[in-house]
Structures are given as C-alpha cells and as structure tokens.
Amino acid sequence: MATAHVVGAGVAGLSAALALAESGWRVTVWEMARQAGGRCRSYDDARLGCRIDNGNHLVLSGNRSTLAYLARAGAPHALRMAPEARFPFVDLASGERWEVHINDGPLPWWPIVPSRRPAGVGLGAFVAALPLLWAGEHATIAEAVRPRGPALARFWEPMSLAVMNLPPTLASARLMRATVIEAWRDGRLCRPMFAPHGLGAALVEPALAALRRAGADVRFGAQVKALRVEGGRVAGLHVAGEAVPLGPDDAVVLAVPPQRVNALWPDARAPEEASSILNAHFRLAAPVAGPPLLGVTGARTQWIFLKDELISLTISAAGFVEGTDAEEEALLDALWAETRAALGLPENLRPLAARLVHERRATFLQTPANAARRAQALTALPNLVLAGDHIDTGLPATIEGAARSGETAARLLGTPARSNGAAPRAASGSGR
C-alpha cells in the first residue's frame, strides 16, 4: 500500500491525515514538537492550575471544512454550537452595549433593523460597504468598505481583527469577503461554535485517536530536515539523522509554517510576514455570569471567552495595538480592569492567577500583497502538495482554512496507486 508521509501535525496536517486514511492511504505523521495541534492546542498550566488553550479560535457553524474534519475525527459534536448568530458588545470607553445579531435565512436583511446591528451605526454604512463583495485583489477592507461614522470602529474593526488578524487598513479584502459569502450571509451558517473542554479535546485528541484506529503511524518529536529529490519526485526525507526512503508510489504533504515550507522547497514561496495574537488568561474561585463571547471595542481587548472558571480574552494584531508592550504585571492588571468592566463585574474581585500568553507568529500577515502571494497546494513535483492556513485556499488564515488545506492536498492526491507510477494528482492546478 502506498504511503503518505504528512508533514506536520497542525489542524492542517491532521485534516491531510484523516482524508487521507480516508481514502485509503497509510499514513505516517512527522510532527516536531512533542504534541499535536500546531497554533490549536491545549496544555496544563501550572500558575493558573487548569488546562488552558494556546489561543482562543472561533469557529462558525458553516465552517464544512472543519465539521467536516470533525466528522472524519468520529467527534462530530465536540464543538457547542450557540443557538442563534448573536454577538454581543460593549463599548468601554461610552458604556454602550449592542449585539450584532444575524438573521437566519439567504436574504441578510438584519442590517435594517436597528437593535440587530452595532448602535450609532446606520443602515447607509451597511449598504456603502457592498464594495466589499467586488474589490479588486489590492483593496484592503478599509478602501473596500470606506465606512462612516462609528461602522469602523465598532464593526469593520472588530471583525477584521477576529477573521484577518490585522487592522481593516491594512488586511485583504478579498479575502474578507470570502467569509462574507462562506457564512455571513446566512445566521444558520454564522452561528459560533465553542470548545467545552478545549481545543485539544475538541479539534485535537479525537483526530489522534481516528488516526490510531486507521493504523497512522503519528511520530512526536521527529523534525524533517530536507527532502531527497530525484527523478522528478520526493525519493526520500530525512528526518533528525534518519533517512528515510519513499516507495515509488508514496506521497509527501507539507503542513507547516510558512518559513519551514520555504526551506524544505524554497519554489514555495510562502509569504513569511507574521502578525501575532496576545492572550490573556484568568482563573477565578468560580464561574461568572455573561454570555460565552463578548466582544469588546474601545479598549485593547477586543474578545472576552467565558469557560467555567477562566476567562479569557484575546488581542489580535497584537502589534498593531498600542500599549501591549508593556510589562507583564502592568498589563495584565490593565487587562483584568477591562475585563472586570466589561462583564459588569464588582470592583473588589480579584482572579486567583492571571497569565499571558503571545503567539507571536499566529497568522501570516493578510495584506492584499501577501494574499496574492500565496503558495499554491499543487507543487511542480507530482508526489508533493502544501497544506496550512497559508496556502491559497481563498480564505483567511483561520481553522477553517487550515482544515480546508488539509481537504485539498489528500483531495490532490487522489486514491493511492496501486501499481508503480507516480502519485496519482487531480486534473485541476488551482488548488482550492
């Protein structure tokens, strides 16, 4: 039987791993930390004393990639899905709250009604933004929607840094748009969906355990450092010293960041500009009362996760977001302020233990240059296809995205040969 070696072991890689034993593949992960999940990923803490995510991830209830991953993991409904596509806010800085609230159904008509869109925001923002859905590959979100008033701030901001991780002014609107038509257009395919247990049990462990059961063998701790090519194909990798050799019918993916991709086959590419995501992390003697997301404008923190007793609030674009320098105790006790405002909470409550945690290369920067840079899935050797959330799938650097990467290449890939030959490829070069 043909073997697919899958490089990595992020959402991407796993999502490769699954469609592939899938279809029919062995599979053998080579992963070089020494556990699984890449960017989605949870682990104990030990100043919080709980088992915490690396980062706080939003998926949409039409994000089929992922469901489908979920599927394939055996753990369709290891995510929570909310019950309407409601989203909540508050403004810090003049008290407002609002909720952005999307109306089930092909027709979006929930910008005309008032109490479902953001306050102090009209109707006309909403209808000057249909820009958005033909901008030219160069246009950033801001260019593309040209908001009025408070839309940016309290609408296109928020959503450009949750789904681009940079500011409106500076990320793709082309590949914003893509979310738009994905799951925006619809509450039935806008609703979040949330991790009880975390990333890790959620997305993670079950993809693990299905790789096991198809018989993948998935190798920790074990970096490919070059690969053999000879004849036109990945003859060989070589794995921390090890070299080991690929059958005539054997196949390799590529599922990892962009600067590993570019130094095992540098005709990738791959844009290598990163922006990163700062979270912050707090334990208390007990749950609290609020809705599981917030979102906060006015503020540095921009996302508030609810989970039992830990909250947890996200600052994307880290970079980009004036006064997230600053030293660990001061911003962690400025963090908690915001916080403590935010979910009405009283004065004198203090968390148990607060932690910060800096994915400091979450995304590759997603400016209208770096999207139309993107390395394709399909390389010039036919044994060897790219996967992650940097690869052109059309849609952000997201879960999602990552997860559809993963699609993509096994899909590229086709069935295993059964006799000698190259690696059988889809007749499509897109990619997506």
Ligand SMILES: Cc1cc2nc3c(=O)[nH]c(=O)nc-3n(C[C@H](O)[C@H](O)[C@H](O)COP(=O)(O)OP(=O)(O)OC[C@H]3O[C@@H](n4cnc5c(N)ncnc54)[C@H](O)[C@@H]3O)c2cc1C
Contents of the next structure:
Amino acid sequence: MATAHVVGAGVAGLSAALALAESGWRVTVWEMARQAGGRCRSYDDARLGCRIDNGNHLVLSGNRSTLAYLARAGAPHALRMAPEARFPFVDLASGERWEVHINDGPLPWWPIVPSRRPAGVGLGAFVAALPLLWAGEHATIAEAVRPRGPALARFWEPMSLAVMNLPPTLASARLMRATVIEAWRDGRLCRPMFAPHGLGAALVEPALAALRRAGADVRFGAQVKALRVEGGRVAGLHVAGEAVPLGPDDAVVLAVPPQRVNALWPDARAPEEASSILNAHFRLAAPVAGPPLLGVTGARTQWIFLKDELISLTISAAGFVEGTDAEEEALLDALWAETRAALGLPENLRPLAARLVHERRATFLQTPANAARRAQALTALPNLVLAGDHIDTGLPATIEGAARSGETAARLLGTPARSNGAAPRAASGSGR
Ligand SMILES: Cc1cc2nc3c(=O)[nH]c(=O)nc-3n(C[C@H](O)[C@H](O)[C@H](O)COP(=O)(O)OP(=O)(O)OC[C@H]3O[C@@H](n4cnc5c(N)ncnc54)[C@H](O)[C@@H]3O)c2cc1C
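Form predicted alone done; form predicted in complex with the named molecule now:
Full complex below, order starting with the chain above.
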C-alpha cells in the first residue's frame, strides 16, 4: 500500500493525516517536537502548576473544516458550543459595557438593534462597512470598511485582532471577508466553541488516537531535514540523520510553518514575516464569576478567557501594542489590574501564580501583500503537496485555515495508487 508521509503534526498535518488515512493511505507522521499540536498544543506549566494552552484559541461553530476534522478524529463534540453568538465587551477607558449579539439566520439584522451593537456605534458604521464584501486584494480592512467614530476601536479592531492577528489598518480585507462570509454573517455559524479540557484534549489527542486506530505511524522527535528529489518526484526524506526512501507510489505532505517549508522546499516562497501573540495567565485559588470570553477595549488586554481557576488574557499583534515590551513583573501587574477592572474583582484578590507567554511567530503577517503571495498547496512535483495555515486556502491563518489546508492536501493527493510504478495523482485545481 502506498504511504503518505506527513511532515508536521500541527492541526494542518493532523488534518491531512486523518483525511489521507480515510482515503486509504498508509500514513506516517514525522514531528520534530516531542508532542503533537504545534501552535495549538497544551502543556504542563511548572510555574502555574497546571496545564495550559499555548494561547487561547477561539474556534467558531461555522468552522466547517475544524468540525470535519473533529468528526474524522471520532470526537465531534470535543469542543463545547456556546448557546448563542453573544460577545460581551467592556471598555476600560470609559467603563461602558455592551454585547455584540449576532442574530441567527441568513439575514444579518442585528446591527439595526442598538442593544446588539457596540455602545456608541451607529447603524451607519455597519452600512459604511459593506464595501468589505467586494474589497480588492490590495485593501486593508480599515480601507474597506471606512470606519466612522468609535466603530474602529470598538468593533473592527477587536475583530481584526482576533481573526487576523493584525490591526485593521494593516490586515488584508480579503481574508477578513472570507471569515465574515463563512462565519460572522449568521449567529448559527459564529457561536464560540470552547475546549473545556484544553486544546490538546479537544483537538490533538483525539486525532492521535484516531490515527493510531487507523494504523498510522506517528514519530516524535523526528525532524525532517531535507527532501531527496530524483526523477521529478520526492524519492526520500532525511529524518534526523536517517535516510528514509519513498516507494514509487508514496507521497509527502509538508505541513510545517513558512520558514521551515522554505528551507525544505524553497519554491514555496512562503512569506516569513510574522505577527506575535502575547498571553498572560493568572491562576487563582478558586474560579471567579464572569463570561467564558470577554472582549476588552481601551486597554492593552484584548480578550479575557475564564476557565476554572485560570484567567488567560490575549493580546494579539502584540508587536503593535504599546507597552507589551515592559519588564515581565510590571506587565503582569498592569494586566492583572486590567483584569480586575474588567471582571469587577475585589482589589485585594491576588493570583496564586502568573506567567506571560509570548509566541513571536504566532501567524504570518497577514497584510494584503503577504496574503497575495501565499504559497500554493500544489507543487511542481506530483507527489509533494503543502499544507499549513500559511497556505493559500483563502482563509486567514487560524485553526480553521490549518484544518482546511490539511483536507485540501489530502484531496489533492487523491486515493493511493494500487499498482506499482504509477505516481500518486495530484488532482488539478488551485489548491483552494
Ligand atoms: C498564541 C496563539 C493564539 C492563537 N489563537 C488562535 C485563535 O484564537 N483561533 C485560531 O483559529 N487560531 C489561533 N492561532 C493560530 C493557530 O494556532 C494556527 O493557525 C494553527 O495552529 C497552525 O497550525 P499548523 O499545523 O499550520 O502549524 P503548526 O501548529 O506550527 O504546526 C507545524 C508543526 O510542524 C512541526 N515541524 C516544523 N518543522 C518540522 C520538520 N522539519 N520536521 C518535522 N516537524 C516539523 C512543528 O514542530 C509543528 O508541530 C493562535 C496561535 C497562537 C500561537
């Protein structure tokens, strides 16, 4: 039976591996780290004394490739869906609170109702934003939505930072439009989905278990250092000092981040500029009351996630947020003060432990220019395809983008050749 070698066990690689196993391939996954999940992993943190996620991850009910991935992993209910598409916010500069409450159904009428839109933002701001739907490839979100008054700070900034990991003045309008069309237009599609026991338990462990059941071989601590190309196809892999030959019908999916894919396959020319995400975690003695997800404006903190005794803050595009380069203790103190104000916690409440995690290469820098030159899934070699959140799926670099890229890579490789000698068929198409 032909083997598909998947390089990288992040969501993109796991998604490809599951779909390939389903199509009848024998699958081997090569992962350089000691664990799977990549940027979407959980780990035990000694300072906090508990398991944390490598960043809070927001997944939406309309993320169809993520849901298909979970179904393939045999864990369709691993993420818990909120009952409604309600996003509570607080503005720490003014103390105002509001909710963005997106209605269910194909007609998005929610901006007409003042109690469903941000405080101080009129209906006109949403009407003015309609050009986002036909934005050109060179437009940023701010250029497309022509924000008026507080609409930029209270709606487009939180949206752009959460989805694009960039401020709206820099982020690609085209990529934002894709998520508006796939999810944000209908409350049924943009209910937040939470991982009650962490990202690893929801998105990684079920996939690994399903791969094991399918007979896949998942190797950790196995860095693929080079591809051996011969006769117009990948003929072997160099894995941590070992030469792994490929059979005539075998194929490779490179599901590694931009700088790694460029090193292994320079023709990919994936944009390597990156945008960071800063997370602050506060461990308490007991859970506090509050929504599982709270948007914050007028502060450095952008989102607060509550989970049991852990409060985790997200600051996306941290490189563009003033004051995030402060010394760790001072920054944690400032962020804890913001957290207390946002959640209305008593002044004397102190966390048992706190830590900052700064992921410098959280996503590629999703400007219009970089979005236009994303790498394609298909390569010049018939048995090599690319996956990863940086691949041109038409979606932003998210869990959904990664899951979609893996599905697409598997679809492009099709079903394994049964006869000797025939190279696996890379289906034609743009890779989207
Ligand atoms: C802090 C943070 C917060 C985020 N928040 C959100 C969010 O709220 N919602 C959302 O949808 N997305 C979010 N994201 C983005 C999301 O995590 C990524 O889009 C997604 O996880 C990317 O998956 P991937 O498989 O493409 O890449 P990765 O997760 O980077 O996986 C690539 C894997 O390849 C391995 N690898 C690399 N080189 C080699 C090699 N040569 N040989 C073998 N293995 C190799 C790596 O070790 C890694 O495991 C966030 C990311 C971060 C960092």
